[in-house]
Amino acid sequence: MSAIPLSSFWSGLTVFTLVLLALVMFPPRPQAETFISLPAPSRQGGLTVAEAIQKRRTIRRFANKPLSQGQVAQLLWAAYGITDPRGLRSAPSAGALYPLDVYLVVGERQVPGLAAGVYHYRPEKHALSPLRDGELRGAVARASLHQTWLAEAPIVLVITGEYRRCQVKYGNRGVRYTLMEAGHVGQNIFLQAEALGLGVGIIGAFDDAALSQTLGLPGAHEPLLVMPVGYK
């Protein structure tokens, strides 16, 4: 094996050093996150809370009828939206740490103006951040132990938890507080849907890993609830 000329060695090392220096001084810019603004939510409704509680039922059959962006925006705001200038949200949260995230799965031609795919709801902007393209309701149903009925709904809301956000203050108790918070968000969705004349299903039986992979979730975001929404 022939020896590498010393001049070539130093030349290659110089190029490597310059490239490394350039990366440190001018790091590649992360791709800017895209946001889709949602219609402003309504703070008033024609149905009282008592009426919504009285009428609320879990639905497992849905009409083949699209939802509007306004309806979707109202559901997401009711679930986990900002309700106070201080950043407080629609659901109570231990220490106001908000360890949950809400993801929206939209079917093909089921919400005018929104392409089929997975979106991350960003409460601070009341906007959606696209996460994955394509018709994925069937894949969500398969990951939910083949509960195919949920794929009939025009949209599916998935609530996830990141326990460490709550554990940083409450330790292991933060897991329990996160699960409690998911229940609050789920009930908000039920009651808001009823006020909009819609129905909701709720699913806790799913393959966590398969569902996370289907949706493209960040590793720390553990799925807790799957809630299909549509007309009864």
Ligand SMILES: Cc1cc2nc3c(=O)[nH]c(=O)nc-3n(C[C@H](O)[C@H](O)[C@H](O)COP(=O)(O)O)c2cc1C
The other form holds:
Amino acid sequence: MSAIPLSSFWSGLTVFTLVLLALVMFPPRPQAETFISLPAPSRQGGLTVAEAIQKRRTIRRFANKPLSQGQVAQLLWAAYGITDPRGLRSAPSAGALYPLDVYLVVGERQVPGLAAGVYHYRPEKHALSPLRDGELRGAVARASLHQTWLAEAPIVLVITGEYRRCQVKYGNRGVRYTLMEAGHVGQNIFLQAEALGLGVGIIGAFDDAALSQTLGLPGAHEPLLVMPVGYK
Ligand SMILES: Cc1cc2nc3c(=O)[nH]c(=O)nc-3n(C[C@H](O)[C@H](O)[C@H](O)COP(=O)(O)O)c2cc1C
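Right, and the form predicted in complex with the ligand of this protein, after the form predicted alone?
Once more the chain from above appears, this time first in line as the rest of the complex follows.
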């Protein structure tokens, strides 16, 4: 084994020190989260609430027809969007703690301008944050105990709960409150879809771990409801 000359040892050490110094002075910035702004929701028009309640049914067959970004934005806003400058939302929430999140699964060429993949709805910005790329409706259907009909819908909304956000104030009861809130969001989606002339399915039968893995959900966000939406 040949010995390293002393001069190259010192120059190596100098380079190393300079790199270390540069990293301390100019630390690499964490990659900024990207957001896709959504069209503003409409607050009027459509059916009366009574008409939407009367028409609502669980739909399990969808036409092969894409949805617009406007329709998707309207559904997300109705689901869990901000409706008050204080940050209050479309669904009631115990202690206004908002333990839920809404994820959007978009099929290939199913929403012009939105690539196939998984997106996280960010109510405070009324925007989408991309989470995962690709056609994942088939995988969502397989994780939903092979309810293959859901993969025909152009989009699938997934409501997740993070219990600890509610448990901070309500202890174990926070789990119950989180599940109740998911029901409110689900009904908002049903009624808004009816008002847009669309149909919705609702699925509670799925493999939690397989669905979380398919969507790439953060560990604490437990999937609670899977809701495919499209033309009837
Ligand atoms: C929490 C919950 C879970 C459900 N899970 C499923 C499901 O996994 N698959 C399915 O086809 N329907 C599911 N449904 C839909 C029910 O079967 C449906 O609501 C019921 O038959 C009444 O029909 P309607 O919604 O058209 O009034 C679920 C409904 C709820 C509220």
